[in-house]
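Listed next as structure tokens is one chain, alone, in the form predicted alone.
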Amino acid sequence: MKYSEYSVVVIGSGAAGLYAALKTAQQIKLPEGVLLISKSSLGISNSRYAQGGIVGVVHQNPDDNIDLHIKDTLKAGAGLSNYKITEEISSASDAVINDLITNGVEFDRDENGNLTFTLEAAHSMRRILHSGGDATGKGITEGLIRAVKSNSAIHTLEKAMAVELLISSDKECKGVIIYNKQTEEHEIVYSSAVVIATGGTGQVYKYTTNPSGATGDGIALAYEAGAVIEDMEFIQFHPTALALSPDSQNRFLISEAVRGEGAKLINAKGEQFMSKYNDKLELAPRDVVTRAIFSEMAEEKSNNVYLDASLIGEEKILKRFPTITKKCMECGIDITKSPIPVAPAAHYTMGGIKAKVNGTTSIKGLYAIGEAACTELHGANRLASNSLLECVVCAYQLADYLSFTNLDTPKTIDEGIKKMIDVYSRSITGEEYDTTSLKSNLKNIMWENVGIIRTEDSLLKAQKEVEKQQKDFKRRRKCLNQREYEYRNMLTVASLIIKSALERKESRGAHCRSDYKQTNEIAKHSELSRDVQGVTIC
């Protein structure tokens, strides 16, 4: 098998990852280089399809402070966010936005040059940093990739997915074994220090914003390799994305910004009907509003309510909405001047990895920041746009964190490690598995049994049928293509999620069970680990 040495290998090219390796780059004299790995092209990720913004407590915005953002982010997550994380991840943000405006990520101003800053759900004022109006995601990108390509240090491979990390028999990361899908051959990278940044879990279920790669592959990698894994019965489902018809599956997010600045939700029948539901209407926590639609949709027996934005006016819409605007001019639907139909569907992992805001694991060696890694600021339920601030900050923390870590790569490869590269020198026998209908039943399984709300009988049907699906697909490790790894990733994380969420026997931020309403007057986190029998709930 082919093999190379990195000093840092970073999995995965969102905001988290491409950042994560241009500062390392930029900070540390590295002898061998950092190695960016992309499943697809460079850039394509959730943080691309990011619309709202970015939140920024940053000194531009006087009115806003540190202590302000804490509080909202404490309420959103039911319990569960962390203190100390939320106000570490707060307090950096700062320092980390200005860096990003240095390293070229373009935020939108007003005509005076000064930043501009729009609401969302759940925050007590405007804070959220925007580009290209509502392509934020796609502008700290691109930024990135821009300042990754112009930095030697950094060397990217596209194309490539991480299958398994090499665990050394006294349980550290030495690197990682990939499937480069241009050659179709399976490649050793060595390196004592893997970065997993690989994303969420969106398409274990039906209906999602997710992008088609976003499939856990980093959550179950780290599994497999013995890490912690956190809080996976937490799924974020947007409230509002657009629903053209059941048959649209992976669906365009009608960004919460949407709502912030003034768009109505409103049923069949034109009424607006969130008042029924929480005091702060239309800008209530997602999960609440999530479960608002669900319940409109379910008495009304239809597949969507809609969204009214010509509220906010039409040159507004235009100037703030370009990209909303546009997709939906191009399914036939004047935002300016009709509702945009609308429905929840799954957008983002709160759980993940186990990891501190430095990105270390309990795994030595192994770091996670990003979608796949719990840092435990998200809680119960993200506040919105705390999501790529969490990306960048941790990736910042990260770079910090490695330039006082002796990088050299492994010089000796254990027994343990020969044996996982023999596995993956052999070749296999059989045919290919039809992933499409085999990820098409997973995806209805999860969305009909362990989506918004849930119980114990749908939670127990969902883990034997997802049980029979792992038996029944024999390759655990090495696979034939990526079609086939994707698809084991999904039973994995699937697997987890349930899991979790069938030992949570409360209601609490986006875990809904039907069965257990009340809300434990004690908030604890799920565990899992392959070493540890069982969820431990701590």
Ligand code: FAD
Second form
Amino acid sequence: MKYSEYSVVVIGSGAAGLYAALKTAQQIKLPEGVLLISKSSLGISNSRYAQGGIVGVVHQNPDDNIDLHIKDTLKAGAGLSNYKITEEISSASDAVINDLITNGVEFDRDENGNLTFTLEAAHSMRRILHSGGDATGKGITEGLIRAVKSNSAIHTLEKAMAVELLISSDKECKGVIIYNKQTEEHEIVYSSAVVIATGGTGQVYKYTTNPSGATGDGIALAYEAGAVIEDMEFIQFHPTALALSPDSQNRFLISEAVRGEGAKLINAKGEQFMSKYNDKLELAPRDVVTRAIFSEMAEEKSNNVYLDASLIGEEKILKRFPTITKKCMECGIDITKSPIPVAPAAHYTMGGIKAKVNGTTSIKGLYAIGEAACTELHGANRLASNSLLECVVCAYQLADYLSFTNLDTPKTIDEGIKKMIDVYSRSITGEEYDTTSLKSNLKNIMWENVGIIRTEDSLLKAQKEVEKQQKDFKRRRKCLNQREYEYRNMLTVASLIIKSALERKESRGAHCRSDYKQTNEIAKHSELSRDVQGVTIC
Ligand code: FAD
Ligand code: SIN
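Given the form predicted alone above, what does the protein look like in the form predicted in complex with this ligand?
Zooming out: every chain and molecule, the one shown earlier first.
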């Protein structure tokens, strides 16, 4: 098999991966360079589609401070956001945002050149920076791609998928096996620093705001490699995704910032309903608004409610939300005049590979950042626009950490790794699985049984069905192509979400069980690891 060696390998080209590759290459003199691999074209990711913005606790905003941001984050996190981690990430915000700007990322400014801030749910003030109005992710990723492309220490490999981590007999990560979609060959990349920045798991659900690549690959790979995985039951369902019909499954997001600027939710009768659910109305925490909409939809037996953005006023709508206006217009909805049909959709994975802010995980040589990681910043319910902040702060801290780490490429290949590689040099037999219908079945099971409201019965039903699908899919390691690998990984992460959800016998943040409505006095994280049977709540 073809092989290569790099000082650092970054898997994923969203905000976390792009910035990690850039900062590592800028900060460290790397003998073998950085390899940035992405199963998509460079930058195609959840990050690319981010709308509302990125939290910026920056000195240009005199009203804001770190304590206020920590308070809001901890409140939304429903007892599971870690104070120290939140403080670490919030304190780094100013330096990191300024570094992004230095590296060519542009944020919206007023006519005097000052940064402008928007408001989103559960923030006590305007502290969210945005770019291109409602195209923040595009602004950040395009800026970073330009910087990455102009850095000669970074090698990029697009349309290449990480499929297995190389773990030595003494449990250190020494590299990764990739499937190169362009050559249809498997290749080995050796490195003593492998960074997972592969994003979330939204695609395991029927309705999602996430693009097709969000299949939880990095989390599945890390789990198979023996890493500790944390808080997988906490899936955030965004309240307002464009719901044109029950058939539209990959749903375009209608940013929370639209509600932040004054839009109101109404039901089919045209009545505002949020006052029945929370005194913060449309700006209540995400899980609260999602359940309110879900309940209205159930009561009305409808597929959606509506978001009336016309209240914001035409001029402001066109200036602040050009992407949303355009998309809705293409679908025949003039949002300056007509309400937008919206419904909740799976949006964000709060859990993931247990990692510190500097990306270190339970496996030496394996790092995780961004949505694939769980740093305990978001707890049970992520505060809007904290995700992009976490991506860039963790990438920045990772580069700093790696600058003090021995990054020599592995000198010897042990027997354990040789055996792993052997699997990929053999050819496999059998027809390609019909992954389109298998994935669709899995997504339905997850939506119906492991969605916004869960019960023991629904979770056990899902568990049984997913186990059956796992048993029927005979390929544990080498697969035929990307579609099969993604399906295998989706099954793994679905089973992790279900296991953790079954174990958490309470309702907290985004995890809502109608059979355990109480929130326990003591908030505990859940942990899973392949080497330890079951889920530990600790
Ligand atoms: P991603 O951006 O998802 O990138 C993952 C990358 O990994 C992709 O390039 C993918 O192709 C690659 N990849 C995946 N698996 C493999 C593999 N096996 N091998 C190789 N490559 C792989 N958050 C905010 O803070 N503010 C917002 O305004 C906001 N708006 C959002 C709007 C939408 C529509 C969505 C979906 C999310 C939004 N979020 C927002 C959440 C936020 O965008 C994401 O959590 C964040 O961008 C994740 O970044 P990431 O770099 O960790 O992963
Ligand atoms: C949004 O714009 O509503 C998404 C923000 C986020 O997910 O943080």
